[in-house]
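Just the one chain here, laid out as structure tokens, in the form predicted on its own.
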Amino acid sequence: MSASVPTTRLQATADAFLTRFAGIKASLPGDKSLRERAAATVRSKGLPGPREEAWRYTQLRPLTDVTFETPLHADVDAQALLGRLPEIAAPHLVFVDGRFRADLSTASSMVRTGAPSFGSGARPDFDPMVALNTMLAEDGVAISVPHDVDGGTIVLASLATGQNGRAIAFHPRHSVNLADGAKLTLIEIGLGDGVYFHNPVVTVSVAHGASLTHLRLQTESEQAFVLSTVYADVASDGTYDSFQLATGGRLARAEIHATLSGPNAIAHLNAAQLLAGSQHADFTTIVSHDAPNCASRQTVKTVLTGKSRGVFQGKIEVARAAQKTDGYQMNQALLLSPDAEMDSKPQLEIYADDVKCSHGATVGELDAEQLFYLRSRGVPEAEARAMLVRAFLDEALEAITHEAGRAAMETAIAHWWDRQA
């Protein structure tokens, strides 16, 4: 009986989104048949429930307690939110409540706006959240960097205004395509006010010898639901270097699927989660080694206070043809409260013979001896704790070579810690 109640509520929420789709599908841009297939997936599978292994630690029951409305498409005032964006000298692509705002954005020859670009990497037939996005996506950007071009840095900002207390839902769909030898740093930033449901999907294609640095700063409203999905395909000699810092959201999940489809491809999927109160954050990754001589690295750090709950699920899949694979995965959590909880599930699935793969997980408190040492040297307790937390996070941050991007992450960490004092 207990399992059927949340299942029924999840189905009711899925039905509400299907009703929304039925009302607007004639006006939606893009591939209508793909949207109908996605709707069929939502209709048959609904939203992920507690019986699905991939969602075992992250249940969407709180999402069903809110009735989400359609965002107002008027040019709502977003100046206050713009002022909260970190200062990064680069073209900005600004979305407000899920809609692209040309008046707040900077033009770039590599960017196309308008109809969502669904790409070929995401699998709406298997992933219910991607299906929901495919069904309802109304806007997005397509970024394309030509052969051997260094595209510099682009900031993709999503701002949620709160819309005077209206709980809204939006599902932007973005794509990033790098041709052979191309380079780009993409910095995604999400922030907002009030209650909302942000369900973005990004498809990434990194061609031969290309390199994408993908930095993601998630500082959304602590009342928000943020369920994001990234699908990245990396060809031979290509690099996908990703880092996410998550401090916001009532319920947040970042899911990354990285496929190393060509020899000598590289994927770095690093992250840090800073959680307080009753926040719940989930970082889930699946790295598929489909070609030989590929490498992947994952370092995920989580700091928890209050009654917050963190989740890490990381899976490395090594195909039979992927000889000489080098895969590494480490998850570490720091509990600053006896009521906080961390769930860690690293996995290896290996079918090749000649590989080097390892994973590990640790959960613990601040080192009492280190804290005592700092206190004995005259460092106040709050400052000593902050120093130890920052030292804990340094390993995850040290791989960020983009100076402005790293500065934005460090500032967000400092602001989060100030709120805990």
Given for the second form:
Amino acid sequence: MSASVPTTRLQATADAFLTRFAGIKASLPGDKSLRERAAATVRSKGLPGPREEAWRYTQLRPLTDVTFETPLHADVDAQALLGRLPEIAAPHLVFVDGRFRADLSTASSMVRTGAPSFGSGARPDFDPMVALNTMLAEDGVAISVPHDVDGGTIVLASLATGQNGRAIAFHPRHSVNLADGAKLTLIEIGLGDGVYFHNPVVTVSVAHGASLTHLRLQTESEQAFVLSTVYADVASDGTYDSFQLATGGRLARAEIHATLSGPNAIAHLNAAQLLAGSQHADFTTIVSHDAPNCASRQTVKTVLTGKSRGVFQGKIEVARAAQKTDGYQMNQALLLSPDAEMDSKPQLEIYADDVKCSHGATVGELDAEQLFYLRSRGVPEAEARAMLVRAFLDEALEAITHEAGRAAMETAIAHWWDRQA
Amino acid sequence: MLEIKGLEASIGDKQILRGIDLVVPSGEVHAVMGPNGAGKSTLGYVLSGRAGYEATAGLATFNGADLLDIEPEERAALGLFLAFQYPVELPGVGNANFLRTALNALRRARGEAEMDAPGFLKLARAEMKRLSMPDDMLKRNVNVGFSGGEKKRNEVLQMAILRPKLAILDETDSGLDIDALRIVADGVNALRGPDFSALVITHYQRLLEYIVPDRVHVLVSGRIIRSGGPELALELEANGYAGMVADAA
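With the form predicted on its own in hand, show me what the form predicted in complex with its partner chain looks like.
Full assembly next; the chain just shown is listed first.
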């Protein structure tokens, strides 16, 4: 049966990760039983295959072509990669090849380092990538902002050196906890060279009246596998405001689960994906409205060139108790090449009767009339196309109010466009 | 000087322009009038290089340079400007950014220094004041949410800032009330001079009361069937196109 072939290959890759777990588990920090439970999930479910609905459009088959080795412990030179980080005047927490580097980071009383921080939001028995991360996580940070404190901005950077051609896998595990009335902007940046597998999980807890702005700049190596998961819980009057820009990765998926668990909570899950060549990127969101009077907003824009493939899956679940829910989801793709492809799957599951939920999806090309209008005013074609692509992204970008974060996004977009020219 | 000789153009397999001969010397404003479907807008598009509107025969030169073989942006760099009948909305593109990008693209193409943001704002504000446009129109997205009159005024603002040598106004009067029409006409008239010429494409004579042309050409079924002075527009207004078509036949 031909359909069983990829499953077997995925199983072999899962087995390799299980073998690695068996080899290092004695030295892994933290709760042993949690690790064993995660390993049991990996053992029974393996890596998600094409028959799993949530992974229908993003297949992990290419991951099975690579044998991943254990990260080197040596302090590798990351100076060149550091130089590629955008300039943001804020404390930096720097990971190199999945390991925290105190020598490159800024100490902060809000940050605990030295071990993975599992949090409580993510479910390793349920989510295969979380299970893999939970089994193998070796490092991470815990960020905690106390009651009514404005924690300012923190940069969490992951640099991958490529280890001179050794393909490595790393599974950092972070937690972010904002106490009542606390505030923070977390800017997560991923970049690197060569082949590697980056599988981070971040659990976020936003307490009553707290507000987290979570900006994510995924500019990883174009040969990298980047499968990230965020679980965010937002209590009453809290805000989780996230934006992700993805330009990197050979195979990338960002999955965000946001649960609005108290009244008047707000979640923004905005994103832009810029894809070229044979890149594949997937932005998957699951927003759970569990309490009344909550609002969620998602504006997701994808620009595709070459033979790239984009995926957006957006699920909004409205529980019976979540009356007066205001849910909005807009997903638009711009195809700049006839060989590019976009798959879009909005899903609404509504069990309350007094709600306002809207969603829309469009896929189109650059507007010929707009292009002619700009050119007729003297703007050369390449510049006119760049202007229209930037304009297409505007609706998603305009929600970013953090100045330095926004500037970093703008620069990454401009660099991406320059590479296409 | 714009020189058009034997210009023919088709859209799909339908021939729209059937041999147009027209000369607009520098410093002159000419009107092209004609009924719906005569080919007026097609003439504007062929001259400005819109995709799908290629000439199938004939010549068009501007100050000696062949217009038909070059890109729209190169035509703009030569000094050509098409004021659109339906100005295009550009969501996500701010009007100030649009105008400055266009101005600096033209300056670069002509080997001139680019204009910095403060210099540009000063220029734009002065021109907007003359066109009775509120300052916030610079901050808004290009033509998005503009009324019909605001869109046309925005076309004239672009003209005032980009300073073309040859403006083609495609039914700029459509959808304008009398006050807006006067403002738009004043904007065009302010550009008149020995180095500026214009081709005013219109269905009605009304606009020509405010932009008085040196010559009027009547375009019917893809050909210019009569040319004359400004009085020709009045004759058309009195007798309609039908009478003239019958005379020409």
